[in-house]
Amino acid sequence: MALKTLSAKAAAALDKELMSTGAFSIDQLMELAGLSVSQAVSRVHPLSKGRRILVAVGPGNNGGDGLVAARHLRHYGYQPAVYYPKRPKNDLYQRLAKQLEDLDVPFVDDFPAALQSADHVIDAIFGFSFSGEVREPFPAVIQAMAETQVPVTSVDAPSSWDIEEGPPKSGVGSNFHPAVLVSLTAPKPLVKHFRGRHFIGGRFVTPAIAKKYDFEVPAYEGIDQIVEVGPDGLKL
C-alpha cells in the first residue's frame, strides 16, 4: 500500500479549512503540531542520549511549531536552545518566544557554534509552503545541518527540499538528509525521497476532513500524538 500524501496546495487548503469550518485557531494547531514534534524527539532521542537540543526556527508557521516543541522539551527535562534570526512582529510568535524566555531557554546568534555542543537538532525553518531560493541567513544553517554528525529532526519537510520533488539537485540542501521527519497532518510527496525514521503527527483531523482530502488518519495509541510509519505507510 503506497503512502497517501498531501500536495502543498492541498495542505494549505486543509489548514484553511481547519481554521474556518473546523473551528480551530492557529494557536491550537501550532500547539498540537509542536507537541507532536516534541514527542517524536523524545522518542528518538531520550534524555539518556543527551539533553541539549538546538532548534533552528524560521519566520513562519513551521518556526512556530519549533518554538512550541522547544517549550515542551524544556518541561520534559531537556535543555533546548533556539536559533531564531528572523523574528516576525506578529503577536503569536512574540508570545511563543516570551514563553521560552520565561523558562530561561537561551536564544543563540551563532548556529554553527551552538551546533558544536548540541546533542540533537530540530529543523523548523521551512515547511510545506516553502518554494524558491533559500534566503540568508539560512543557507549556511542548512549546510551545517547537512554536514553535522548530530542527528536532525525536520518538521514537516527537510528545509530547502521541494515539497513535491524532494532534495534540490544541486546547491543548498542537495546533501541534506535528516535522520527523522515528522509529517504534520499527513505526509507530503517528498517522503518518497526520505530514508530516515518517519513519524506522522497532529492528532486533530476529523474522519470527514481526512476523507475529503483522501488520506488516512493513522491509529494513534493511548495518549501519543505521533505514529511511526514505514515507507509503505504501515505503522511500525
Contents of the next structure:
There are 2 protein chains.
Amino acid sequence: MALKTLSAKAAAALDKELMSTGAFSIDQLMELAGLSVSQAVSRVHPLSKGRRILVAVGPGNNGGDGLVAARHLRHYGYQPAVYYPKRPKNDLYQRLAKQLEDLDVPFVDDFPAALQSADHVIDAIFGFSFSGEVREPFPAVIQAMAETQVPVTSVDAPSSWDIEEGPPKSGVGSNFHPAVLVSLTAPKPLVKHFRGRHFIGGRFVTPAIAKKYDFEVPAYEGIDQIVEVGPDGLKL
Amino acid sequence: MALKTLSAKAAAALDKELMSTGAFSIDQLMELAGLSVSQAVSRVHPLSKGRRILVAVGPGNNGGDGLVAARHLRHYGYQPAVYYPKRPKNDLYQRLAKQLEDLDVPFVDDFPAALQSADHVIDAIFGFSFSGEVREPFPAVIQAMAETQVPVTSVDAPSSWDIEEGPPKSGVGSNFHPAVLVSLTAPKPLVKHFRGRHFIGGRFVTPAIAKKYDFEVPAYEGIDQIVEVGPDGLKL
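Would you mind giving the form predicted together with a further copy of the same chain, to go alongside the form predicted on its own above?
Full assembly next; the chain just shown is listed first.
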C-alpha cells in the first residue's frame, strides 16, 4: 500500500468541513491534535530521557496544537518551556497560553539559549497552511533546530518545508531534518522527503471523511491517539 | 490518607472557575471528561468482553460527557448505542450528537429493549448538579440499570443518588449500585456509599486549583487520563 497523502488545499478543505458539517469546534479539534502530539512525544521521549521539553510555537493553529501538547506534557510530569514570540489576539490561543501560565510553565524569549538546556524540542511553528518565506523571528529558530543535537518533533510539517515539495532547496530549513513527525489527520505530500519516525494523530476522522478525501484511517491501537507508521503508511 | 471529596456546591464553583479565570472552554473540558470516561470503560471492559456499549444520556453536562465518551469508544472499535430522550437546544450537545451520527452510531428510543443486547452500560444521566426528583422518562431507565446484570459505569455520580448523601432511602435509585464510577476532577461525598471500582478522571486540574478546593490531584500514570483509586483515595 502506498502512503496516501493530503495536499495543503485538501487539508484546508477537510479542516473546514470538520468544523462545519462535521460539527466540531476548533477547541475540540485542537485539544485532540495537541493530545496526539503529547502522546507521540511521550512515546519517543519517555520521562527517563529527560523532562525538559522546549516548545517552539508559531502564530497559527499549528502553534495552538503545540500549546495544548505542552499542557498535557506538563500533566504527564515533563517540564515544558514555551517559546511564543508572536502572540495573536485570537481568544483561543490566549486561553491556551493562560492554561499554561496557571501550571507555572515558563515562557522563554531566547530560543537558542533555551535550547542549551532542553532534552527534546517540539516544532509547532508552521503547519499545512505554510507557504512562501519564513518570517522573522523564525529563521534563526529553524536554523537552531536544524543544527542542534537535541531531537526535534515536528507537528504536521517540519517548519519551513513546502507542504508538497518538502525541504527548501536552499536557505532556511534546507538542512532541517527533524527526528520525529506527527502528521495530523493524514500525512501531507512532504512526508516522502522525511526519514525519521513518523506518527499519525487526530483520532476523530470518520470513515466517510477519509473516503471522501481518499486516505486511510490508520490502525490505531487501544486508546492511543497516535499510531507509528512506516514509509508505506502501514502501522509499525 | 482519607479520601477528600468535593461537595456539589464546590464542584459547581470549581467548574465555573475553570471556565472563567482558568480559561478553559466547555468544549475542552467536556472533551477531556468524556475521554476519561472512555478510557475507564476501555480499562474495565476491554473489547474482548463485548463491543456493545449502551450510553444513557441525560439533558445536561453529564450527558455531554457521555456523548463524547461514546465517540471515543466508537473510534476504539466499540459499537456504542445512545439513548438520548431529552435533547436540549444547546448548540454544543447538538454538535456532539451530530459527531456520533456521522460515525453511524445509532440512537435508540427503547432503553430496556436496548439493554437486552448491551455488554456494558454508561450512565451519563445526572451529574453533580442533580438534586430532588428523578423526572420522566428517567425513573424506568434507572430502575432498569439497577436490576440488570449488565455492568454499569456511572459518570461522576450514580444517577438518582444525592451528591452528598448517596443512594435515596427509598424509591427510584435506592437499589442502584453501579459496578464502576468515574469521578470527574475529584470524588463527590457520595463515594463513601459506593463499593465498586472507582476511577478519577479529568487530568486538567492545576495544583493551585486542587489546593484551593482542598483535594489531591491523583497520581495519574504515563499518558492516562484516569487513575483507579481505593476507598482511601490512593492509587490501586
